[in-house]
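Starting off, we have a lone chain in the form predicted alone, written out as structure tokens.
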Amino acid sequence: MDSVPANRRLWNRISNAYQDKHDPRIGATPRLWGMYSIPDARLRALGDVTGKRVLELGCGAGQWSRALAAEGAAVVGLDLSEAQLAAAARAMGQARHPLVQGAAERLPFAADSFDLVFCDFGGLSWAPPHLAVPEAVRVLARGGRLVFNVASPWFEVCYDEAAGRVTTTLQRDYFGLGTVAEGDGATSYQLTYGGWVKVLRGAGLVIDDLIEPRPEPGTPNGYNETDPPDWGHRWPAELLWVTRKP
């Protein structure tokens, strides 16, 4: 299924509202992961990026890319949406780095172009992982790392569509995970734990770590309503994969 056209239309349509709502949070402090804005200093997923060639898959308004560029990385921000890239360009300031329009499942880069490919609910949430992961591996140099944060299957199977929130009740078949309809024909992607392992190992990656970011009690979820409010402290809402190309 080619989800690129519909996903592009969706993000072009919602970009301004999304950035108005979330940029004050994710753009205020560098290196914050996921729905709960957990610092990378605590999770230690990315490490030192100084002098590294870095690709952000699904850069949005470029909050992560700007932070890593300021640390001395040679960053390229890729996004499917012209509106998101325009927001990134406006926010970049004088320290410029390349912005490229493209899809994670069809990367417009040569092999061995990057030392680090990463995303935080970006390209690997909005592109078929069985296509996007091999593409990330292709553009990684030997020894390079793929690091990415996505929703946990627990979070997806407990999402109550009618109520518009995550609950403590299983709502969906775990083994039926794969695609998630996002409206107007747009699609996001959600794998099981085993599904991710199969895709990552099938692409030749070594899995160095699987971090399940756990917010402190009382930390708000900036993107979804949960019932109870401390859902993410009690169950894993996200999966932060740390892998490398041998």
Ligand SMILES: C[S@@+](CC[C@H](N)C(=O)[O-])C[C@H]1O[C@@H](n2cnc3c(N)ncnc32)[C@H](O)[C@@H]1O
Second form
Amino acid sequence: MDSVPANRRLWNRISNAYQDKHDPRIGATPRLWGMYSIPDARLRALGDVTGKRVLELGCGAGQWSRALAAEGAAVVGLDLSEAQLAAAARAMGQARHPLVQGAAERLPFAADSFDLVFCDFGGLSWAPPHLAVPEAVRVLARGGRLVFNVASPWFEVCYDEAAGRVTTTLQRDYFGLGTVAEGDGATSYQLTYGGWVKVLRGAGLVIDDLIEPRPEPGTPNGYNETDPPDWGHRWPAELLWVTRKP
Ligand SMILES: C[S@@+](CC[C@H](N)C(=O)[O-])C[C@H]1O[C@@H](n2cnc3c(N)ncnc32)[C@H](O)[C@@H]1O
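Given the form predicted alone, state the structure of the form predicted together with this ligand.
Then the entire complex follows, led off by the chain already shown.
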């Protein structure tokens, strides 16, 4: 299944509303991970990027890319949606960096082009992982890292579609994970724990860490309603993979 055209249409359509809602938070402070905006200083997933060649896969309005460019990384922000890239271009400060339109499924870069490929609910959530992971590995240099944050299987199987919130009951089959319909043919992707390990190791990556970002009690989820409100403090809402190309 090729979800590229529908995902591009979706993100072009929702870009303005999405940025109006989320940019004031995720654009205000550098290096915030995920639905709970947990600082990387606490999770320590990315490390020092000074002088590194960095690709953000699905950069959106470039909140992460801008921050890393300002730290001295040579960043490329890639995204499928021209509306999202336009938002990134508008928000760029003095440390300008390239923005490229493309899909995580087939990256428009030569092999060995980057020292770090990363995303936060970007290309590894919106492209089939069995295509996007090998592509990320191809463009990474030896010793380079692929670091990415996605929703956890717990979060997906407890999401009540009708109520529009995450609950404490199982709503769908764990072994039925794979794709999540996002409307009008748009699709996001979700693997089981074993599925991720297979795809990552199958592409030749070493798994250095699997961080389970845990918000402090009372931290709001900026994207989804949860029942109870402190769901993310009690169960893992996200998986932050830290991997390396040996
Ligand atoms: C949730 S945003 C992630 C960006 C940023 N981290 C954020 O939280 O706003 C998802 C981004 O992935 C992009 N995207 C969707 N499908 C993609 C694909 N196949 N390849 C690359 N980017 C894609 C969308 O256009 C969107 O900008």
